[in-house]
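Quick heads-up: it's one chain on its own, the form predicted alone, in structure tokens.
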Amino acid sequence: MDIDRIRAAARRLSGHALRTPLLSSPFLDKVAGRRVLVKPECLQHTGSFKFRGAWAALSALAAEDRAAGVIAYSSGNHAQGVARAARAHGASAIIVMPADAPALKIANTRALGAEVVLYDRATEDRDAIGKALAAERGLTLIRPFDDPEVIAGQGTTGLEIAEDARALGIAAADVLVCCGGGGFTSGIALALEAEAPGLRVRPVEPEGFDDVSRSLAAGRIERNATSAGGLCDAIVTPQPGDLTFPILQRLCGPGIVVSETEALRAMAAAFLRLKLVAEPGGAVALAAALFHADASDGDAVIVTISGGNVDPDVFARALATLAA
């Protein structure tokens, strides 16, 4: 992984990602104590940064590996990423999918042409599922954070986050990143190595599945006592990935971990302040910057919204929140 294969990335994804701007409220800023940017990556296709991975993905396939087919596991965002690439490109895509996952995400994943495959993720192991189906039927798995070319589509977020912090005359600050296998956090990491040295990445998880946060601590890959349950869907992985981990720990500093409570607080505010829609694990960053001000320094704090595929019955329940 080097920042040349993002800029690749970013060539093969000009015209068919959205650039999505950084966004500001006043009243952000006062609950957090210091300037807050948002990078609203929810407004980008299928809902989520996981279409610019799964695009990259797929347009660096062989013309041959494509119309064989691809095949990905996801609870939701990846999915719908791969599909949307997928149908694009004139390929069929199955996708393994969590039987607990959203219902609008499972939902989303079929309209967009794949074909579903649900398991149970208490019990099934999804990476045995993938690799048995893609034996079986000759398709290129396309993981959702372990490899090198979608994590350099996740990158090509890095760069825009560079060229406009820049523009805003921003060269030191700590970019909050939702984190679940690191793919995200690792691309971002990459690019502003390059391109923003003075923009420090943290990895930014929910409680009960901080298995960066620990890895990062403990200096070694660190799993989640259980790969199921919690609000934050979109970011539970059992741990961090081999080729995700190694950069995570050489270039990112020290996790943050948040509450679901605080995740569903985010949501509200960035609705009530941004008019954005976030679900929980997309808005676990912004919980970082407005309800751990301590955890970071600076006169400004950019943070990513990674997802707003959310389920109207949670999204509610964020809402409520402004009442609480």
Contents of the next structure:
There are 2 protein chains.
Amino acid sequence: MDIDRIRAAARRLSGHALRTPLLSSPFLDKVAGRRVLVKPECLQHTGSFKFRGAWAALSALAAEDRAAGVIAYSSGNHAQGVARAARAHGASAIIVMPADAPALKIANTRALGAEVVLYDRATEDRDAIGKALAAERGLTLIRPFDDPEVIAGQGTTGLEIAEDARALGIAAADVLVCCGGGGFTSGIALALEAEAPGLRVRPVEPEGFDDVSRSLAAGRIERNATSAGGLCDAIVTPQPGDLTFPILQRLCGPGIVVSETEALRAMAAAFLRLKLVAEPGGAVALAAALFHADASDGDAVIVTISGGNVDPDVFARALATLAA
Amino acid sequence: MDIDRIRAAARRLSGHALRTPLLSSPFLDKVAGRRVLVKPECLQHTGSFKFRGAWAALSALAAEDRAAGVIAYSSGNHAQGVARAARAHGASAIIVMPADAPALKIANTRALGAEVVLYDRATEDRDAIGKALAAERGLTLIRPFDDPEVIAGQGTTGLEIAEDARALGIAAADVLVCCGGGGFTSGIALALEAEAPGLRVRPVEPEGFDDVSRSLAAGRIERNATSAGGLCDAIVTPQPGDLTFPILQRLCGPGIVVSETEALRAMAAAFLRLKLVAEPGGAVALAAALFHADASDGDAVIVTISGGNVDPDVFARALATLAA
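Switching from the form predicted alone: structure of the form predicted together with a further copy of the same chain?
Once more the chain from above appears, this time first in line as the rest of the complex follows.
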């Protein structure tokens, strides 16, 4: 995994992925006590950064492998990213999704042309199901994070952050990244290492699913006690990846953990101040910037909003925090 | 009013206004029956395109006029744009706002450093109040739309639409613009006349406040029966401007009128498919694209979302249309 692979992915994504801007609001700056710059990957195609990695992986396949079709297992955002990237490449896609994923994500994945196979997150192993289906039908498995091309695709976000931070004169800052298995986080960290070494990635996770923060503190991979449930479904994974963890260990600062209530309040702030729809897992980094400001130093902080695929009832819960 | 003034405004706005992208979703394309490209000015600083015109006007003032301070009258979005642009230019600002404007807009305008003067929209005349205060205190009045620099600032949106449409290979399409007094609409129309003559502007208004559509059809300025009320407060004005109407008449196609329910449904679509927060008045053009598709021809349509400053309870009403 190196910067050249990320740069190559950026060339393949050019004109296909959305080049997202950096957003800001004086109201957020005031809450955080420093300048806050927001990278809104909720605006990315399919509503999350996952489209980048999916496109990078699909576009890197040999033509005959693409023609045979792909398979992915995902709680939703990777599913939609792979479905749309596959359709654009003329490839068929099977997506293995947990039966309790948000209804919207399952419906969207089907509407994007993929075949959806549901499984029980509490009793079945999605990796095993994915591998079996792949072997049986000759499909290529597109992993959600532990894949060099997927990491490279997510890392293109980091190239854009580096470019925009430079234009804004920000040479040193923490970059708070919503972290599940670590594909987004490690990709951004690798891009920043090469392009903006003064920008340091900090993984942000929800309480109860802080495997990366604990693993970084312990110096070895640690698992979550539970691998299902919680509002932040988009970034809930059992443990950091074998490929991603060494990168996180080498390049990231300590993890930051936020509560679900803080994630909901950050969603409300994104609604009010940025006019963005964030999902709970996509709002944890903004929550860290706003409500754990003492976890960072410096005049500025850069924050990713990783996705916006949220059901209306959960969004209404976030808006309700404004009345409290 | 000509293209050179818009280009000059674009140079002064560079690095200060957000360069918004064009967004899209295959789900919206399906509803509209053609490709839909969305210009999300809700992401602009202060949550609406009004920041562009305010910055253009403030930056065009002589230094001594800026130092004396500015005044504006506005239902909210122009207020916030002028307040923020004034503060950034080190100028004081008084904003005359209707007492029934959304609470959020009044609070935001004050938080951005402006002095707010409230008036009764049903019984008082904001123009008269604004002019009296300006004369009394030696302030420069920044008009909401009938001002060449303000039109030029809003027109910078059109330069960006022309550039991005060209990159997407779209040479001919209707450009649906949320229309109040016509500053945004006429500015975009002037920019497109010079930069993308195959793109034709269509003003979009809410039912009951369709003064521009009726004026275009009649060939002379017509007023609305009522000048207050309705969900689409951001784009409710008594009649088209003396400066803007001749431009609209020369360059625009027929107006399109949508219902408030259609505006709410378009807000829900922007939530679900674009991850954007639109206000009712800001969603009328998207409503026209989705629910009045037969009003346009061609393979593509370009849509502005003019603002996103909406109170949570109104947003909840929009989300409720998804359950229906």
